[in-house]
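Just the one chain here, the form predicted alone, laid out as structure tokens.
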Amino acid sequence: MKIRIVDTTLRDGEQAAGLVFSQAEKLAIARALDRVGVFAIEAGTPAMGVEEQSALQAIVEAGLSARVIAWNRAVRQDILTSVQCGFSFIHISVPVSELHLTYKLKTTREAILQQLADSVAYARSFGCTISVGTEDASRADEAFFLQVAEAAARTGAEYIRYSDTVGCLEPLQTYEIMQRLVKKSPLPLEIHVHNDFGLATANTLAAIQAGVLMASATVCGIGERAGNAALEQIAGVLTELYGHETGIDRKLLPDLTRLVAQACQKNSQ
């Protein structure tokens, strides 16, 4: 079975406390990820400003084989900024838990569904390929997650990311949820988990055992709070223990992890 790895070292990984990669480091890491063979590189968030946009344009123009994806809120100006940076692969994220809808955005389910549909249609009007993210999905109503997946599918998204934003899942629970969603979702699923209880890699592997074919990861497991699932751990287990194909050339992983570790050590403030 082929498992696609979506690396988010340059987006979620850089959200580690105090970490800021330079433009040269971002480009070097993107090129190293491409050599290793990840399916996609989530390179960053163009809406963060001109310095980020300059770094992202350099990555887009590097001619990489991997998909280079821009992370966006479901906001037209964010999407337009990504397109102006040269991105043709656009990730659009919406919160789906009642906590986020009520207290973070002060909005409703109906409004989020409409905002998502409008945003996907707007991005597609530029000829972009779209993936949709569901923030805080692990604390959301499963039925609403499926409503979001159906809205994303109707408007032409390619796949949907299930995010354990606060890292509250455990492996058996992850397996059961993913087994249900794989059967019901109109779109292929990507699993994206955080490591707050040290279970990110285990949860990612449980999702794959349940039938999920795409996994998000970061080099060395870096990321917000306790980090994300570690690319090198996932690639090793999937290949050596489960016999899956990932496209990852594991002989090149030591160079990649060394590059990221050195950049983290240099830039952590």
The other form holds:
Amino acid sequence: MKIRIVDTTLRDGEQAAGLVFSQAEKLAIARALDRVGVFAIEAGTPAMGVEEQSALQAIVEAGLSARVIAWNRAVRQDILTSVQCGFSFIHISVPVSELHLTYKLKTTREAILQQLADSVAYARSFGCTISVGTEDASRADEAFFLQVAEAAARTGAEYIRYSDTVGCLEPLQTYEIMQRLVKKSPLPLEIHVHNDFGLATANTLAAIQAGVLMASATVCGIGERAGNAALEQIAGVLTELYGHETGIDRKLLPDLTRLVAQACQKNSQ
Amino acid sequence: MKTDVIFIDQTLGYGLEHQGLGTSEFIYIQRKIAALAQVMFDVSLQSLVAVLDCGAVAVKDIRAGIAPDARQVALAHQSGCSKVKVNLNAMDFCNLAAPVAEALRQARARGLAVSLQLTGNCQYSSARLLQLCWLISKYEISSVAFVDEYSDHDPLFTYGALLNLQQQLPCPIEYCGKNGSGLATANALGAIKSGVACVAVAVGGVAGYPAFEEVLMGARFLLKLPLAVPANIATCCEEILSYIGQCVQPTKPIIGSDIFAHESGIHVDGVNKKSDLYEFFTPETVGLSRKIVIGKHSGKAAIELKLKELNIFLQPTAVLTVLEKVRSLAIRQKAPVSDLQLQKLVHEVAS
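Return the form predicted together with the partner chain of this protein as a structure block, the form predicted alone having already been given.
What follows is the entire complex, opening with the chain shown before.
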């Protein structure tokens, strides 16, 4: 079975508090990820400002074999900025739990569905390939997640990311949820998990055992709070325990992890 | 699921073997670990004897790890142990060698509670399960511990295999996960979910055992078992680890100092509105505190929050200018922006 790895070291990984990659480091990491063989590189968020846009443009123009994806809120200006940076693979994220809809965005399910549909259509109008992210999906109503997936599919998204934003899934539960969603979702699923309980690798694996074919990861598991699923661990377990193909050349992983570890060093002020 | 989980600690044994803990340190750490949850300590007989020689140690909750050898059984008994764990290869119990049988007979005769620790895969044929049942009954084995020796179990396998073994075996089962594949905590939770009440753990995941704090918190908050989590678990684990020469990585789940540090604009805005938007449990649950970091990924809300903390008022347009300068400075210096630096930037913008 072929599992596609979507690396988000340069986006969610760099969101670890206090971490800053320089433009040169971002480009070097992107090239190294490409050499290692990830399916896609989530390179960053162009809406963050001109300096980030410059770094991202350099990655887009590097001629990598992997897809290079821009992360976006479901906001037209963000998407336009990504397109102007040269991105043709656009990830659009919307929160889907009641908690996030009510307390973060103060919005409704209907409004978020409309916002997503508008955003996907807008990005599609530039000829972009779209993936949709569902923030806090693990605390959301499954039926609403499927409504979002249907809306995303209708408007032409290619796949949908299921995010365990606060790392609150446990593997047997992940397996059960993913078994249901793999059957019901009109779009292929990507699993994206956090490591708050030390379960990121196990939850990713459980999702794959349930039939999910795309997994998000970061090098060395860097990321918000306790981090994300670690690319090198996921690639190892999938290959060693299950014989799945990931496209990852594991011989090159030590160089990649060294490069990222070096880039994670902070300058002392 | 059993609601009464016993955590079989491996930290103390590791500390004795690798750090040469003295008696007072041994007693101190033992108390600290015992305060985390309901605990039994696995310690090798050799280490235990060494520490007993140095002074009084309460062996009540200690289980001595021994080889299947009658002399070791006798020594454990003389040392005051009432519980021993006998290591057996899964292949050996089918044809018990005479010395092994004698060791088990001696342990039984001396009234020791004997646990068998079986290495190797825990998928057994019916014939081997029958032999194991016979062994358990003949030597009145108290429990059987299954070890993920090669780190090749996954949570689905662990759950299914242990569920099956609990139905087949006439004694309680224990589970000892290993973290070679990064699945130890998940396997321990899978074991608990299958009904196993005793799982091996070590604070901070030392020696590749499931991390005590992760399994405890996972059992409490994900499996919803009625377990108490000490409010000072982070500092307590840090202190225990320092005694055995280990430090806590800042992003270590549950106890790392940075697990409640937020920088990205969306997250800071979120936790400011309602903390559980981006924190599944509060910092207070584990005795840590939240930090707002100002840097490359900061957003307007984070700057406003920090300025409020610093008693600085700025017009909204000026806040956006400060934000741009903050991001730029963080990128230039490849580090977050300190309060002092932020104040300087505010001064630049205001003047």
